[in-house]
Every structure is written in C-alpha cells, then in structure tokens.
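Take a look at this single chain, the form predicted alone, given in structure tokens.
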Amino acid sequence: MKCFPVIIDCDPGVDDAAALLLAKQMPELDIRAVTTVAGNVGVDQTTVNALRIRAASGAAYPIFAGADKPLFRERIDASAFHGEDGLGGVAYPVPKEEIPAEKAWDAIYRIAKECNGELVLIAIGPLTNIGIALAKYKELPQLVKKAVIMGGAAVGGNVTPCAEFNIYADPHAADMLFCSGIPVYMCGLDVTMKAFVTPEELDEIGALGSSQAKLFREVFQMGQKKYLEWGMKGVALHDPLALYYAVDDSIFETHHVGIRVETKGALTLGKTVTDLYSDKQMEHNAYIVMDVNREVFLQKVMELMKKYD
C-alpha cells in the first residue's frame, strides 16, 4: 500500500470535520499538515475546530492557520448551515494548544519543498491559502504533484444558481489554481451531491459506538434537517468524497477538461466554466469528477469509521 504526503487545506465545517475523522484512519495518507482558512466560519473558529477534531481523532499532525478573508472580494460564510461554531452546535472540548506562528501558505511551500514534488494538496475549503502561496512562491507549481479540491460544478451551484460555495467564497484564488499548471482534480456538486448519506445510514455510523463515530453522526444533524427540508434523501458528504478520491479514484467517473473560474460577472461570479459539454474546446488543464459508486463509497466510510475503538 503506497503512502503519500498530503496537506489538507480546510475550513471545518461539519463535512470537513467528517473528512478529518476519516483521514486519520487512511494509511495511504501521510498527513504533513492541516491548514485552515476562513470559509464556513471565520478562520479563528475553523482553526479551533481543526484542533477539536485532531484531539477527537487522536491524530498528531501540525495545524497552521491561514487567511482570514478572500483575496479580493468580501468574506461570506455558511454559518446558517454549519452553525455559528461551524460544527452544528455539537459540544466538544477545545484543546488548550498553541498554533505555530508559521502561516498556512508558508507551511504549504516549505512542506512542498521537503516532499520533492510528491506532495498532494487536498483542498476542501475556499482556496485562499493556496492562492497566496502561488502568488508568493512562483516555483510552487513545480513542487506539487496534484491538487484534489472539493468545489465547483459543471452545472449549477448551491450558493447562487451557478456557483458552489468554496469557489464563490474566493473565485480569484480558485482561478489562480486552475491556471497554475498544477494538475487539479475537481470534485464538485456534480458528484458530491450523489454521495449522500440517509438518516438511517448516519445512525448506523453513530451506532458503531466509538466517540469518533458518534461525533461523525452528531455534526451532521443540523445540516441533515436542512437537506430533508429541501426534499433530498440525506446529507451530502462533500468533503469526505474529495478526500477519498485522492486515495482511490477507481469508483469514480473522471473527465480531462478545461476549467476556469468567472471572477467578474455580476450574476456568474464563482462559476466554474468547463468545456465538458461544449463543442468548443478549452486548454485541458484539469479533471472533473462526475459520478461515484455511492454504495461502495459509503461502505468505505463505514469501514474507516469502524477502525476507531
């Protein structure tokens, strides 16, 4: 089993929290760092939440705080979905630990150099930290093997009719990544909305009995209510899907395409523009993930969560 170095750039966030719980049990991932960014809630809170999940999972990776606002636009958040604390109001202790002074973008560059071109970026929040790193360190694209992101969509959006939250939160940083030369694998709403977990399936995970399994279930309860109110079968595992794709793409449908991000349109800000369905072809700078074997994916999630005692 090949193990490879990763940085998980995130904005915990309930589904980020679930992804971090799963990451701890994935032997393929050599987690060199978790970096935090403003997104679902402010960066101070996402950093606290990363600390909480690290303690809950028993992991030992370093955590580096990053950007507190997007590169150019005003900051938005998703606290209406994730709760004011970002974890759906779940009461969980906050460890009294110091965060290193090194900023997230500097840690990304330093670790990328240490990994000699083998580093994989798993970005499941707004891409501000990566945008800053790309602007500050021109050689960074040559040091990163690939980036797997949760964000965007070939069709539609969830924060506007044509934009997904993570891309909309910092469209300029997202476009920088797509234009950087780093191979980008985009796990957007096209595939993540298919990776839902029903209330009954979520209860099965919680019933595994470990504190981590119970936490996995509890953080989704607030969001699950909203999904059911919207007429959906369950809550989407957006970030866990992107994390799993980085390890095993065999249960997914992936297409090599061109992707850019709209950064100026009043109605289309944050739209990921792709030639997937177009006769006119763009430069094929990225990959878009369009489908997943949901049953196998959920089986893998269950197997990983069973690893907690």
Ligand code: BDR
Contents of the next structure:
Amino acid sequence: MKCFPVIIDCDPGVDDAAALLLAKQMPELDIRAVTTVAGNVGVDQTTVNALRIRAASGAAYPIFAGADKPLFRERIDASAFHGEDGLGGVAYPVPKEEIPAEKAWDAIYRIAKECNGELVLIAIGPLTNIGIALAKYKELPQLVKKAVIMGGAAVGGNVTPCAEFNIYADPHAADMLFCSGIPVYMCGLDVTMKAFVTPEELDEIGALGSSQAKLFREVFQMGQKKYLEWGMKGVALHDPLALYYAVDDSIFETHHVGIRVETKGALTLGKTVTDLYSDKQMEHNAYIVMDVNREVFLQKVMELMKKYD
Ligand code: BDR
Ligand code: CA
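Structure of the form predicted together with this ligand (previous: the form predicted alone):
Next comes the full complex, this chain leading.
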C-alpha cells in the first residue's frame, strides 16, 4: 500500500466532517495539514469545526485557517443546509486549542515544497485558499502532483440551475486552479449525487458503536430531511466521495477533458464548462469523474468507520 502526502482543504460542513472522520482511518493518506476556508459557514466556524472533528477522530494533523471571503465576489454560505454551526447542530464540544498563525495558503506552499512534487491537494470547499496560493507562489503548480476536488458538474447545479456550491462560491479561484497546469480531478455533482446514503444505511453506520460512527450519523440528520423532502433516496456523500477517489479510483468512471469555469455570466456564473459531450474543443487540462459503484463505495465507508473502536 502506497502512502502519499495530502492536504485537505475544507469548509466543515457536515459532509466535510464525514470526510475528515474517514480520512483518519485511511492508511494511504499522510495528512500533512487540514486547511480551512469560508464556505458552508464562515471561516472562524469552519476552523472550529475542523478542530472539533480532529478531536473526535483522535487525529493530530495541524490545522491552518484560510480565507474569510472569496477572491472577488460576496461571500455566500450554505448554513440553511449545514446549520448555523455548520455541523447540523450536533452537541459536540469545542476544543480549547489555538491554531497556528501561518495562513492556509502559506502552509500549502511550504508543505508542497517539503513534499518534493508528491503532494496531493484534496479540496472539498470553495477554492479560495488555493487561488491565493497560486497567485502568491508562481512555482506552486510544479510542486503539486494533482488536485482532487469536490465541485462543479458537467450537467446542472445545486445552488443555481448550472452551478455547484463550491465553484459558485468562488468561481475565479476555481478557474485559476483549472488554468494552473496542476492536473485537476473533478468529482462534481454528476458523480457525488450517485453516492447517496439512505436513512437505513446511515442508521447502520450510526449503530457501529463508536462515538465517531454516531457522530457521522448525527451530522447528517438535518440535511437528510431535506434530501428526502426533495424526493431523493438519501443524503449525498459529496466530500467523502472526492476523498475516497484520491486513494482508489478503480470504482469510478473518469474522462480526460477540458474544464474551465464561467466567471462572468449572469445566469451561468460558476458553471464548470467542459467538452465532455462536445467535439473535444478545449485543451484537456482536467479529469471529470462521472460514475461510481455506489455499493462498493458505501461498503468502503462502512469498513473505514468500523475501524473506530
Ligand atoms: C459541496 O458544497 C458544500 O455545501 C458541501 O460541503 C460540498 O463540499 C456540495 O455542493
Ligand atoms: Ca465541503
């Protein structure tokens, strides 16, 4: 089993929290840092939540706080789905810990240099920290092996008819990443909506016995209601899917394509424009993940959560 260095850039967020719980149990991941960004809720709260999940999982990685707003637009949030606290209102203590003064983008660059080209960025929130790192450190693309992101969609959107939340929240930063030369693997709504967990399956995870498994179930309770109201079979595991893709792409369908982000359109702001369905007219700068074997993915989630005592 090959272990590789990663930074998880996130905005916890209920599905970010689930991803962080799973990440702790993946021996393939050498988690050099978790960096936080404004997204589902403000950055102070996403940082507090990263601390809460680190404590819950028993992990020891450093956490660096990042951007409190997008590069060029007003901040939006997703507290209607994730709750005011970003974790669905779970009663989980806030550790009294300081975070380092180093900012997320400086930590990303420093760690990338330390990893000699092996660093994988797993970005499951708006891409502002990465945008700032790219603007500040011109050699960063040569230092990063690849970026696996949760964001975008070839078709449709969840915050507007054609934009997904993470990309819509900071379309300029997202486009900077796609134009950077770093190979980007995009796990968007096309695939993450297929990776849902039904209420029964979620209960099964919660019943595993550990406090972490209970927490995994608990954070999704509020969001689950909304998914069921929308007529879905269960809540989508957006961020866990992207995280899992980084360690094992064998259960996914991936295509080498061109992807850019619409940064101007009034109706189309934040759309990830891809030539997947057209006549391959773009430079092939990225990979789009379109399908997953849901059963195997859920089995892996279950196996990882069983590792908690
Ligand atoms: C993405 O947006 C956020 O609300 C989730 O945490 C996930 O990263 C899904 O569109
Ligand atoms: Ca997220």
